[in-house]
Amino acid sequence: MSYLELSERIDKVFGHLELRLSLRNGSVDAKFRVVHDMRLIEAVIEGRKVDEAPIIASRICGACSIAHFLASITAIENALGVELPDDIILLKESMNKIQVAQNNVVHLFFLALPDYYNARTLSELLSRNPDLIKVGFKLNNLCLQVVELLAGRIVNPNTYRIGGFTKKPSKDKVEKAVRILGEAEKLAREVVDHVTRLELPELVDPSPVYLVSESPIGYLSIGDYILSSTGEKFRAVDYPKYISEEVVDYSNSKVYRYNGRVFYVGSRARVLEYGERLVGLEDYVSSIVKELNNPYANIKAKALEILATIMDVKEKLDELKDRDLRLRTEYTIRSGEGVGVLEAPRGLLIHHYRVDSEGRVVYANIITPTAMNALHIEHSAMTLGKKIVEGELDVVEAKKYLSMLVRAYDPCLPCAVHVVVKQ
C-alpha cells in the first residue's frame, strides 16, 4: 500500500470534527480537525466586570456549564485574593463532582456505548438492549435534579457569586439530594458491572504522560497544583512554563505540549493518580488500572467516576445537613492575576484572568481538556495506523476503531474553540 487517506466526519461528540489519516510508503501521520466556528470567549470576557466573567465562561458548553463556572470563578477570586471557608469549597467540589458523574453517564450511554453494540444510534441501542439503556436514562436524571438542587438549575448555575453561596440549601433540600443519590448509587453500580466487562479495541498508550489537578484530598477536589504522570508538581499560575500552546494550520483549536511533550487529560489520568483513594472500590479500581494503558479504556473509568463522585457527594451532603454552615465571605475590588484549575468531566481545566484596580478582566486565557487532548488523539490514531500498514487491521475495521477511539475521549468541541490567531 503506498498511499491511502481516511478522513472520518466523527459522529455522537459534542460539535464537529474530522479526523484524518493519511498513509505513504509505510509512513502514518493524523490530524484532528476541529471544523466547529471559533468562539472568542476571551475575546468576549476581556474588558468585563469580575463579576461577570464566571457567567459568561459558563455559557461556554451547555454540558460542562459548571466546570467552566467554577473555573472562572476560582480563577477570579484567587486573583482577588478572596479566602473561601471550608464549607464553600466543600460545596462547590460537590457542584462540580455530580456534574462529572452526570456528564459521564450522557457520554457512555449516548455516544460511546452504541460502539460496542454495533448499534449506529441510541435508539438502535435502546432496540437491542433496553434494560441497560432505562438505567442510563434514570441515572441521568437522578444526577440532574442534584445538579439542580446545588447549582439552581441544571446549566449555568446560580446559587454561587464570588465569596460564596446567595443562601443556604435548607436541610430538606440536602436531604432530598442524599435521597436522590442513594437511588443513583444502586444505578451506578450496574453501569460500573456492566461496561468493566466490555472487551476493547487493542491498543497501547503510544505517548502516557499524563496532567490532572492536584486533588488535595479525596477524588476530584480542587487544589492549587498541577501534577505530572512523570511526578513533576508546578503551581497552577505557572502552567504556561510548563504547557506550550500552538496554533496549527489545519484545525479551528490550538494544540499544547507538556515540556515538548505529548500528553492527555481526563477520567483514565484521574484513576491513574488517584484511583487507590477511592476507599470500598479496590475491586473495580484494580480491574480497571490494568487496561489503563490503553486509551480505549477511558471509557471504563469514566464508569467508575459516575459511581465514585456519586459515593462521594452523598456522604459529604450527609455531613452537612445539621450543620449551621458559612457560605459567604467578603472581599474587595482590587488588581491582580489568578488561575483556576479543576477536573472539569472532560479532564484539566485551565481558566487565567488578569484583573485591574477597577474590577475588570484585561486579560483572559482558557484552556479546555479537548485542546490538550488534541495531539494524543492524534498519536493514538496513528498508532491504529501503523496496524493497517502492517496488516493487522484493514480498512473497514480501522474507520470504526478510529471513530471509537475519538469518542473515548469524549471530545467537545465548543470548549476546545476559542481564540486563535493564524499568522
Contents of the next structure:
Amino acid sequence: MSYLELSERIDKVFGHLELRLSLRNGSVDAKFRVVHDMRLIEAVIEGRKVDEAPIIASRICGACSIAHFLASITAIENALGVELPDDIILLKESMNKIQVAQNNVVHLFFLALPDYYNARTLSELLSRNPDLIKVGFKLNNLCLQVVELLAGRIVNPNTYRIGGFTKKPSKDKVEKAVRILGEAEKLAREVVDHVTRLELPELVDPSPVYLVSESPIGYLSIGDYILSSTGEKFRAVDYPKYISEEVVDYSNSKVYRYNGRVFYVGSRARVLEYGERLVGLEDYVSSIVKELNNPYANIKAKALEILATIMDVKEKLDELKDRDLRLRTEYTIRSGEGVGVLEAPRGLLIHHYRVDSEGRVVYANIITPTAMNALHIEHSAMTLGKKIVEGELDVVEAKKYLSMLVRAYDPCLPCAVHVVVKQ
Amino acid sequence: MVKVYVNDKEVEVGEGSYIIDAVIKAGYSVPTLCFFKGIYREASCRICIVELGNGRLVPACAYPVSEGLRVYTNTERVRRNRRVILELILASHKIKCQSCPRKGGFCQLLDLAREYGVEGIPVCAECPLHGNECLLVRGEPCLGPITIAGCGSPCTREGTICIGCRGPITRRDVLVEAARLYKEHKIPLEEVFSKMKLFWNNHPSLDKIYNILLETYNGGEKK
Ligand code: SF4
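To test you: the structure above is the form predicted on its own. What is the structure of the form predicted together with its partner chain?
After this comes the whole thing, all chains and molecules, with the earlier chain placed first.
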C-alpha cells in the first residue's frame, strides 16, 4: 500500500476534533486537528481585576469549571502572596478531587465504555447493558451532589474567593456529603472491579515521558512544583524554561514540548507517580500498573481514581466535620506574578498571571492538559499507523482503534482553543 | 348546574359561579394578584384574563359562567396580554426590593415576571442576605440591585457577589434606586462598572445604564 489517508471526525469527545492519519510509501504521519472555534479566553482575562479572572476562567469549561477556577485562583493567590491556612487548602483540594471523580465517571461511562461493548452510542449500550450504565448515572449523580455541597453549585463554583471560603460549610451539609460519599464508594468499587478486568487493545506508549503537578501529601493535592517521570522536579513558576510552546497551522490549539520531548499528562501519569500512596487500594494499583504504558489503559487509571478520590474526600470531610475551621484570611492587593498548577481531571493544568499594583491582570497564560497531550496523541496514532503499514491491522479496525485511542485520552477541545499568539 | 368548557375540557359548576371556579375545578390555573376569594372580587389587577370562545378577553375572577361557555386559559393572545398587564403593574410599582417586607423570594410579582419574561425586578428580591448581611454593607460591589431576578440568587446565597449573568435591568427608577444604594454603602462605581463588564459588555443599553448610575451617584440623593 503506497498511499492512504484516514480522516476521522471523532465523536463522543468534548468539542470538535479531527484526527488525520496519512500513510505514504511506508512513512506515517498523524495530525491532531482541533477544529473547535477559537475562544481567546486569555485575552478576555487580561486587563481585568484579580477577583474577576477566576470567574472568567471557570467559564472556560463546563465539565471542569472547578479545576480552572481553582488553578486560576491559586495563581492569583500566589501572585498576591496570600498565605492560606491548612483548612482552606484541605477543602479546596477536596473540591478538586470530587470533581475529578465526577469527570472520570462521565468520561468512563458515557464516552469511553461504549467502545468496549461494540456500541456506537450510549443509548445503544444502555439498551444492551442497562445495569452497568445505571451505576454510571447513579455515581455521577452522587458525585455531583457532593460537588454542589462544596462548590455551591455544580458548575462555576461560588463558595470560594481569593483568600478563602465565604462560609463555613454547616455540619449537616458535611455529614450529608459523607453519607453520600459512603454510598458512592460502594458503587465505585463495583466500577473498578469491572473496568480493571477489561481487555484493552495493544499499544505501547511511544513517548513515555510524563508530567504531573506535585502532590506534597496524599493524592491529587495542590503543590508548587511540577514533577517529571525523568526524575526532574521544577518550580511551577519556572515552567516556561522547561515547557516550550509552538503554534501549528493545522490546528486551533497550540502544541507543547517538555525539554524538546513529546510528553503526556493525565490519569496514567498520576497513578504511575503517586499510585503507591493510595492506601487500601494497593491490590488494584499493582494489578493495573504493568498495563499503564499502554495509552488505552487511561480508562483503568481513571476508574481507579474515582474510587481513590471518593475514599479520600470522605475521610477528609469526616475528619473536619467536628472541628472549628479557619476558612478565611486577609490579603492585600499588590503587584506580583503567580502560577497555579493542579491536576485537572484530564491532567496537569497551568494558569499563569501577572498582576499590577492596582490589582489588574496584565498578563495571562493558560496551558490546558489537552493542548499538552496533542502531540502525544499524534505519536500514539502514528504507532497505530505503523501497525497498518506492517499489515498487523486492517483499515476498518484501524479506524475504530483510532477513535478509541483519542477517546482514551479524553481530550476537551473547548479548553484547548483559548490560546492567542502574543507578539 | 352549568356546563362549561375550560381548554375544551367539560366541567360542571354551580349556578352563579365565576370562570375562575370552573378553571380550578377543571384542574387548570390562572395567575391572580388582587383576587381574594369571598373578600375581594374587583378585577383590578387583570392578570387573570382568559380568552372566551368568541375571542373576548375577560377577567376570570369576576366573569360569571353561563351554559356552554368556552374558556381558554393559556393561549398565545392571553399570554401576550398578561405580559402587557404585568408590565403596566410593574410600571406603577415602586421597585425597592431591598426595603420590601416580602423579600427572600416570597414575591408573587417576581414569580410572574419570571414566567412571562418581564424585566424589572432585581435579584435583591430573592436574595436572602438583606439587612445587615447584605454584601453592600460589607463594601462589596454586588450587582444584585441592577440584575434581572429569577435565578434564585445562588451566588449571594453562598456569600459571593451577584455578577449579573441574567442581564441588566434598564428601568430608570430601579437604576436610580441602585445608585442610591451604592452611594449609601460607599461602593465605588468603578468597581460596579468593572463587574458589569463581565457579562454585559455587548449589551445595547450598557451606556444608558452607565450614565443613569453615574448621574444619580454624582448628583446627590434624589428621593
Ligand atoms: S447581597 Fe446583593 S443581591 Fe443580596 S440584597 Fe445585597 S445587593 Fe441585593
